[in-house]
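Take a look at this one chain, the form predicted on its own, written out in structure tokens.
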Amino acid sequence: MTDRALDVVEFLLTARVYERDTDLDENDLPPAVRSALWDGDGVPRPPQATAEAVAEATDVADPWDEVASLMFTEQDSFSGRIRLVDDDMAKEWYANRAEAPRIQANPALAATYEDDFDDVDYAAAREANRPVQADPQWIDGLLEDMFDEDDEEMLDLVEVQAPAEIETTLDDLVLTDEQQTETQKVSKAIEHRDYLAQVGLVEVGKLLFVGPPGTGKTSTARGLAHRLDLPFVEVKLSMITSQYLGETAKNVEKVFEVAKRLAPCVLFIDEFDFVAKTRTSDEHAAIKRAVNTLLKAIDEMSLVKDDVLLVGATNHPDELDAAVWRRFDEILSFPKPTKPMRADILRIVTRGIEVEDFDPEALAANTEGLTGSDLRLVLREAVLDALVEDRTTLSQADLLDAVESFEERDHLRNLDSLEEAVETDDEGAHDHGHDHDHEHAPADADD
């Protein structure tokens, strides 16, 4: 019997235990079970165990061929669903041929096999097991049911993203220790938000991101969503900015409402240089009163009271005024990385691709100035030369080609940026007319 067919009968034991004890919920149900049985607003009783179910769950393409054999299994021909006949002997099968980690990582049968198992306890994998609130299903229905068509225009000003969606997490990244430190205090936070309730420490979980493009800011806000199981909405500012007198002020009070009703959920705000930008300026006063309602909408946020993790991130930290800094009760610096940073980084981004005569810390010497999405680009580079002459083998010489085409493109780029920035100091140097940016223009602050 093939591992294929323990996969089968183990989707079909799990919709059954499911089925018949009303004591489990979702939550119980394997990730990759639960989103093949979805229907609606929740997994049904019974469960549709239909063959293409199976097959969503399990990468089987035949499911019925690989148990048909089995005296304890039958299909439904009209309706394509597979069940068991004899629950007790498709008990005892699987107990013959699975071992206790696998089962550990199914709580609705470590619930069924705990008496049976010396490794396995139903409650260590019910915590273990990824939470329904995490499923793409389970956000989608949520969205659904927090808004109505009235309130479309506001989830146009907003991505959100379930964290079974998130593909980068924080294993896949490499941190500096003070980040490391910080996410963990995040986490608990979060863990603790009662205790922090109850000891009036409310004015936490308010985090900025500062740092040069592709150091990680934004992955790793998502990647705190996912380590978190909570949505992840973004928001750039720049594009919440309207034409229209009055609008932008009202487009962030959108998007905070957004969050408060996804809540619990990580808010993150790029492009916050955008709130430094408009203070400065002297553009009309709707656009400021836009930026003091984001400053004043920041302040009456709070982790504690609303469930609502607030994370802002920019890559111009010089241009923030101590009225912005004073939102955020920590400050986390996103610097390019070291040496032995970029060496971890080429370890993690050619995982699972092979590297003949691997050197990471001479590649990483040779990579001085490269942010993270830099490596990444320039591994890009080097699979696609290869592929050019059909190998799917890597050398370090192809890496160190790459490293040089990469640089030798930023530095072209560089210079057509610095031409561009010439021909625009000549042009305003004729111009006595007076352009103002929407984007570039607010506020007066709000201290």
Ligand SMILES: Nc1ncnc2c1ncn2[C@@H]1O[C@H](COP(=O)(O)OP(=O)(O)O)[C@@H](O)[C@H]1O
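Being a predicted model, the structure only gives us computed values, none of them experimental. Numbering follows the first chain given and starts at 1. Think of the rigid core as the biggest set of C-alphas that the two forms share within 1.5 Å after superposition. First, how it differs from the form predicted in complex with this ligand.
- Residue displacement note: A61 has its CA displaced by at least 2 Å between the two forms (rigid core superposed).
- E381: CA moves less than 2 Å between the two forms after rigid-core fitting.
- The Cα position of N27 differs by 2 Å or more between the two forms after fitting on the rigid core.
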Second form
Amino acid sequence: MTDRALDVVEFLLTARVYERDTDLDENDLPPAVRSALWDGDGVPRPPQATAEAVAEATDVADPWDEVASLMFTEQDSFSGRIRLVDDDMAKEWYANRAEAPRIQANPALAATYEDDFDDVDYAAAREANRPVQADPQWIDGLLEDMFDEDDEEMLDLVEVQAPAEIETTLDDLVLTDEQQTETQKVSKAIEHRDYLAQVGLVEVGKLLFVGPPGTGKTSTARGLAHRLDLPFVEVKLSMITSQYLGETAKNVEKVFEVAKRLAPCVLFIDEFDFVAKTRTSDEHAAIKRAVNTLLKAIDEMSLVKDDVLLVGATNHPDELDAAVWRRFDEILSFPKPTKPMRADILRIVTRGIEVEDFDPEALAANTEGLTGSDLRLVLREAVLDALVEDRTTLSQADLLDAVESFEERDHLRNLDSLEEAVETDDEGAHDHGHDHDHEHAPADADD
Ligand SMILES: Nc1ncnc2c1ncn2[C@@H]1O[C@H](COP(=O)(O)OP(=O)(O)O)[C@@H](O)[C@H]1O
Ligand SMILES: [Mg+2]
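Show the other one: the form predicted in complex with this ligand, since we just had the form predicted on its own.
Below is the entire complex, every chain and molecule, led by the chain shown above.
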């Protein structure tokens, strides 16, 4: 018997246990099984274990071939459904071949075998299983329910990603010491939010990421959602000024409703400086109303109560006023990377590419003032230049050339924006977490 047969039987058994035991719900199914059996707004009883569903969940191309010779399986030639004809035989067959950790990864089966294996514990299995709220199909279903066609503008304002859809993880990012500490702290806070509520510490879970464009603010917020296995809800504030002004304040309320329905989740509000601008300038009343709604909603939101981690981001801290600063519990600075950080970023972005004579330190010395995003662009340039010469290999010289042409273009671009302060690289100073950005947060000036 192959492992593939074990995979297929496990799937069939899981579906059968779920069908029979009505105390179980979708959160007792491993995500792959749940997603293969999903039907619009849940997993029906009985679940539709078609050959395609089995193939999707197990990655076995011809599931029936794997289990046809077993005494306890049968295929309906009309519907293509594979089913168990003798549950007890199937259970025994599976128990003789599966190890405890495998069962522990499947809450429905953990419930079945809890008494037969020492290391199998249903409650723990369910606790460790990724919740249904993090599945792409659950998120899509919720958004469809909440927003009908009249709400089209809403879909411009908010974008939701399931954790499995997030590509850049925290491991792909080079973080400062302060950023590492803060991401760890907030991970712990989420994990222990019940405890925090118990001890009355409710002022956690609202972070503001501050720093120039391309320094990893968005990627870090996404990476956090990925690490915590939570949905990532992103709001683009500039979309508030879209043409559908009348409904805007209502839409902002809906964004927060989405976040609460998806909770636990990460709510990321980018372009936070937009808020400050509308408070001071003489904007359309509907936008002002929307911004006030937003600030009020932020005040009412709580990690401990609502299970929503709020992350704001801004490229322009100087535009934020005290009323905005005081809404966040923690300000996390995203400075331009130092030389050692640039070398590390270069190592990461070239991971999939062979570079002859690669010397990241030398490149780092040559790229003062460039952000992580700039370094990615440099690499892209070098790869494309090489392709033009029909090469898929790169050398250090190619990268150095790409840096040079990047800086020429960057120089032209900067002639337009002289007000942007030239950042100096403080290689020697190691407290890059404490740059000037903090000075913009007055201690207790209020509005
Ligand atoms: N510190 C970093 N380490 C690795 N990659 C980085 C870093 N900062 C930025 N990048 C890369 O640059 C790109 C843009 O980053 P992003 O998170 O969108 O920046 P921001 O939101 O601050 O403008 C991403 O592809 C990201 O991977
Ligand atoms: Mg960003």
